[in-house]
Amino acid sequence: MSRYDVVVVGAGPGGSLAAKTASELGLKTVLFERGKKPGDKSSSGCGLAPRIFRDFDFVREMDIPGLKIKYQSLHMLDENLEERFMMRWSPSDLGEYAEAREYFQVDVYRRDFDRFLANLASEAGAELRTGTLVEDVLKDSEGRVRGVVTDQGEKVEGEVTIAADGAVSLISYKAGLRDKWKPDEITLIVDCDFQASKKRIDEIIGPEEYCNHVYVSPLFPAPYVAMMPEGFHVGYGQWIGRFASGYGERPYEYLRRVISSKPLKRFIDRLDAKPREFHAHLLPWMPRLPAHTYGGGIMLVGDAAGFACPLEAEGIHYAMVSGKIAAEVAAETISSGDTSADGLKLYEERWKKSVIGEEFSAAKEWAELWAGIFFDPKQWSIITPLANNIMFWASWSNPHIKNLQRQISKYKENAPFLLEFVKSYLYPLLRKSNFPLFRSLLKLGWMWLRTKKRKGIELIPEG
């Protein structure tokens, strides 16, 4: 039976992360990944946060494939899915530092960058082994966390387990952490990987106009065009519990909708893009604070904890804050001899205080915005055409004074609408915010409502 200090099971940025900063204390380190080499068993791409590449100085040096995306759109479609309204906005002065100004991410494969981090774990000294399937762990009387077991019945004693193994994570049930997810906490995401080359894409687009997209229909939940070194993913994701439910189509009829749209057939016809891959897989999207990330011997990091964003489940960055928050817990606990679950209560702690933390005081107000917006296809029968009204006041068709007068009058016939997306999505975000000004207004705005309602005014019903 070999033995470790510190066991990671999965080789994604959480457990190489992990795996890094345990070799650095000086901890005896061995890093499981199933596939056959790292990245192999991820979805084909994902978006690297300007705050990585601030975080951690290391990811600046990698040299692989990839894209800064420089713009953001929002495509708005009507019922027959035609485009009625767009925007596309840049990287905000506001930023902190200087990738927040220039990038909102740099899109890469999973393949590749999960490669990169392994490779940074192995060269500070962890041991990986890779092909390897963890299937159970071992506990002692106490019902302590004190190793795992792999597919080949081999025993692997650590002082401290770290499960990076992803959204459907074996080794916290086996831990007995968590059962299952809640359906309002996990999401299906299914996407189509198309490829095109690098060189037609930098002709049709070219490197300073990098954009990903996000569509919004009465007919499909909100999805995405993400670009990618070798072509684009187009792909969407709703919650369990609506699928579960009945909510809508099936995943795959919407994923279809969406590729034969007219908008997305005219930018992958541009492209010459050629269907490559279907993904789908399972992500945490939570409206809560995470739970049980924690036990006797045992830490959950990335997706197996639940720290992906709530409001658009973005989770690589929380993945490599909380693998690096685990290892240097691990090395304290194991210094001071109480890898205990009171011991290891100092990982709740400390990435309740870290970004993570941060990121989740608002976790309720940002997934419902999500949800009764982006997920939710109906809303935007109603949003599209006010959206589309905004510049009508410019328009030729009358003199312009009476186009805005029209204009005013359409939004205050849907002023009920309006007040209504205030109160349920914006005042709760600006109540979190703690501004008094904008709290103040909302509350005379639902109050001047109530009234009208009292009057006989009749509200937009819901659905």
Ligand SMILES: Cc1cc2nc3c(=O)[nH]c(=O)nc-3n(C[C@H](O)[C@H](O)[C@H](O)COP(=O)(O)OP(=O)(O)OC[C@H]3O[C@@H](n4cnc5c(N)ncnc54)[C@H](O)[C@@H]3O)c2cc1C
The other form holds:
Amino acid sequence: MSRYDVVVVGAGPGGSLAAKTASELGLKTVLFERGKKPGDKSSSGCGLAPRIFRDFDFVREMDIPGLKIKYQSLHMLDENLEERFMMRWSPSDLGEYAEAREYFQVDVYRRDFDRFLANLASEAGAELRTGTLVEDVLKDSEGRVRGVVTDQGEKVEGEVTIAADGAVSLISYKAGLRDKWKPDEITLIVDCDFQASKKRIDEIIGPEEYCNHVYVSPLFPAPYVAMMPEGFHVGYGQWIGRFASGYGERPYEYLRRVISSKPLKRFIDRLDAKPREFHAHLLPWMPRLPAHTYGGGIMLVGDAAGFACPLEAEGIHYAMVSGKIAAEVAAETISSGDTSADGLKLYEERWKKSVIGEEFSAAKEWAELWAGIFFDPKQWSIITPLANNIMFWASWSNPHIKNLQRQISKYKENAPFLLEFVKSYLYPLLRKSNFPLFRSLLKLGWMWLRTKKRKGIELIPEG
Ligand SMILES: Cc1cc2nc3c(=O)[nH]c(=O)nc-3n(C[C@H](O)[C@H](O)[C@H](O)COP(=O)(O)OP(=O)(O)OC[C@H]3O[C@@H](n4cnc5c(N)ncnc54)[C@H](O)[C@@H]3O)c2cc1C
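Can you give me the structure for the form predicted together with the ligand, which would complement the form predicted on its own we have just seen?
The next block holds the full complex; its first chain is the one shown before.
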């Protein structure tokens, strides 16, 4: 039987970071991956958040194709799938560091990114064993995990096992740490990978104008278009528990409807794009803090733990952060001789103090906002006309003051909806963010009083 300090299952971003860190800390580490190569089994593309480049400086050195996404847009379609309102925005000056002010994400293919990270783990000294499915865990008489069993029946002992085996995470079940995900904790994402030539994308969109898109309509829940180095992805997801209740019960049918809607069809035609591959993947999207992330001899990282962000299920950064923390805790507990559940509780304490704990402090509020607004098509039959009216005062259809009156009465008509939005979604988030609401309101009132004292504006300055 082979023996290691650390056995890592899954060479996704979480597993490779765990294996890389453990090896750098001097631990004998093995990294198992069921795919022939890392990335083979993952959703084909992803966006890397700017903080990945800030927090993991070795990612700056990666030499793989990627698109810097400098714009995001939201398209509101009506029930005929015509675009009625569109917003496009760029990174804000509020970004705390250079990358956050420059781009939203870098879109890459997982086959490239996962291989890049797994290679770093190998270079650090981890033994990478691909094409190997881990089927079970080894347990001692007290139920503590002592290693894993592969599909070839090989028993591999490890002082600590790190389960980084993604959303399904067979290892969490086998270790007795998790039963099935609850229906409001897991989403199914269907996605179509389109191929288009980079030359054509650059001619039509322009290399400085890469933009990802979200489409909302009364007919389907918030699909996205993510630009990729060889084309783009069109995808759409929903919580499993809601598929059966009228929010998208036939995922591929919805995806087909999205792809054949006029704005999407135009986009596909302009880029002369061809569908290359369909995917369906599970993705945890938790409205609450993940509860069981460690046990005797084992820690769960990334999707296996449920760490994707509760607003939009961005999961790569949290997988990498949790993988690194788990490896550091493995090193400390192996050195202190306590890798029992009591010892590994340190892992939970650490991730709760990290950006992961901070993100999940408003998990319920963020998930409810997404479920109640973006993933609820019926809301868009109200929101889209309201948004479309925003500039009505400027219309040349009537004297502008009359337009403004009509606009205000429309908003008054929808006051119950707007108040409900503030009460159910906005206020809970403001309260959670410790926003110094009342101080800010007082300040705004004071500024308003001061501007009232100002003299009228001169249309034609004297002299
Ligand atoms: C369609 C889609 C789009 C997404 N887009 C983004 C995005 O743009 N940005 C972002 O940050 N996040 C995105 N996410 C979320 C992100 O992909 C995950 O949060 C992230 O990949 C989690 O990393 P991980 O290492 O925990 O797990 P994974 O990336 O799922 O890696 C798990 C690895 O374990 C292997 N494995 C599984 N079981 C076994 C086993 N028994 N034995 C051996 N190997 C095993 C798998 O083959 C896989 O390589 C997206 C998810 C989906 C589904």
